[in-house]
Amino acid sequence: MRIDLHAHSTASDGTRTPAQVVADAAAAGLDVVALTDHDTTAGWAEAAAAVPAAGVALVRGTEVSARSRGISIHLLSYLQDPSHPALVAELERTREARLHRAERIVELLARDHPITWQDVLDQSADAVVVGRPHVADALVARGVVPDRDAAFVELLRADGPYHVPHYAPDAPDAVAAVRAAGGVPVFAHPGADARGRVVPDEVFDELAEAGLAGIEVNHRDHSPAQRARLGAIADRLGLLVTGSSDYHGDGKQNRLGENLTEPRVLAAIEEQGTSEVVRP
């Protein structure tokens, strides 16, 4: 069984609609795919409706923004109750912060480059979550940079002159909120050191105490050394190990199925989650 537990759609910063993500998963030979858009569940219904025709099972989830020791981190929340009041309120607050951050970034960029807020809105289309990837796409459309990756390397990096922080809950609080909503929290790409600073080992202990279920160990942004480190942490803390693509359609080079999760791990996630996997 081929299982990929991390993919994004146009509901956040992917380039494929939720239904297209499910169809793409079928074309990639997957049996199960998770839709985990940033800080929203807006794509769940469309993706679920596409399951019968595609013949691929759907794990409904969200990539939740959080912060630890001043470092931005992400949690994959699987099979939570999408209507849980506390988590809904937290996600809405984060989405608003992302939006205002993007507006401020554009203000700073516009001093040196030809870009407007309307350019960003043109790129974000129907996205519920507007963020830096849409700013990157606007820069590409304007011919400032050749692609989204170049935009992040050259202009949108965390240590660059156009960086603007945004609100995100403390990581243990985010883990607790996911658990309160009946979700299963997994730490997304925690060793992606090329993106910026990564949290020290003791943070995993804090998150495990708060209810962390697993670590996304197998990810293209993890070096062999980071995979070994994260696997050892998971073993020490008794956490699940997942593998995923972090698919964004044409927004990134990541391809569906390039890293996979074992069936026994998905079974453990299902046992802990409130919602059910949508099956054909």
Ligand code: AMP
Contents of the next structure:
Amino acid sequence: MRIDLHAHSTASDGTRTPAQVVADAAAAGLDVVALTDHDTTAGWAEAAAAVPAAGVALVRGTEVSARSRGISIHLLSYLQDPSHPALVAELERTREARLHRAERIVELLARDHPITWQDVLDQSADAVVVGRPHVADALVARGVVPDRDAAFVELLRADGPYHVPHYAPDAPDAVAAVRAAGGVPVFAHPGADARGRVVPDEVFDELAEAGLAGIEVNHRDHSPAQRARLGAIADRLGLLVTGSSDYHGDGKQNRLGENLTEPRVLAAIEEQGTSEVVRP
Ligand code: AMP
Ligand code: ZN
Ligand code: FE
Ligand code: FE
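Can you now output the form predicted in complex with the named molecule? The one shown was the form predicted on its own.
To see the whole picture, the full complex is given below, headed by that same chain.
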């Protein structure tokens, strides 16, 4: 069983439609893929409709933005009730904040580079969530940088001159909101220290107390040292360990299936979650 529980579509900042992500999963030889767009469930229906033709099982999820000690973190929510009012309202609030924040980033960039808000809208036509990768695509389209990676390294990184943070719920509240919606919360890439600051060990204790189910230990942005650290934390707190690609289509190097999750871990997630896994 090849199980990859983290992928993005054009509903957020991936470059492939939800149906294409499911087809890509089949082409990559996966048995199970999770669609986890940032702060939205907008891609769920299209992805589920693609399951019979692709012959791949689908775990429906969301990558929820949150914040801990001023550090931006991501929480994967699996199999939640997508209509749960509190979580729906929280995601809506974050999407709204992301929109204003992206406009502000463009204002700052426009002082030094040829870019307009319309450029970003052109790059995010199918998206219900606007992120820095769309700003990156606009910069690429204008010839300012060659690709998304270069846009982040030179202009959009968290400690860069054009960075603007956005509202996101406090991490323990986000964990509790996911659980209240019947979702299974897994801390996404918590050791991605090349991207910026990562949270200290005691945050995992706080989140476990709030209902955290697992840690995404195996992710390409984790060094061997981070994997060892996170594996030990998961052991100590009795949390599930996942591994996933964080596929964004052509937008990033990440390839489907490059990291995998064990079947018994998926079984535990399915057991704890409210929504069904969509099977072919
Ligand atoms: P945002 O959610 O708008 O803050 O943007 C975060 C998204 O940008 C995530 O999907 C990341 O995968 C992507 N991202 C963050 N840092 C980098 C980086 N250094 N290079 C490429 N993509 C990045
Ligand atoms: Zn993303
Ligand atoms: Fe993430
Ligand atoms: Fe992601």
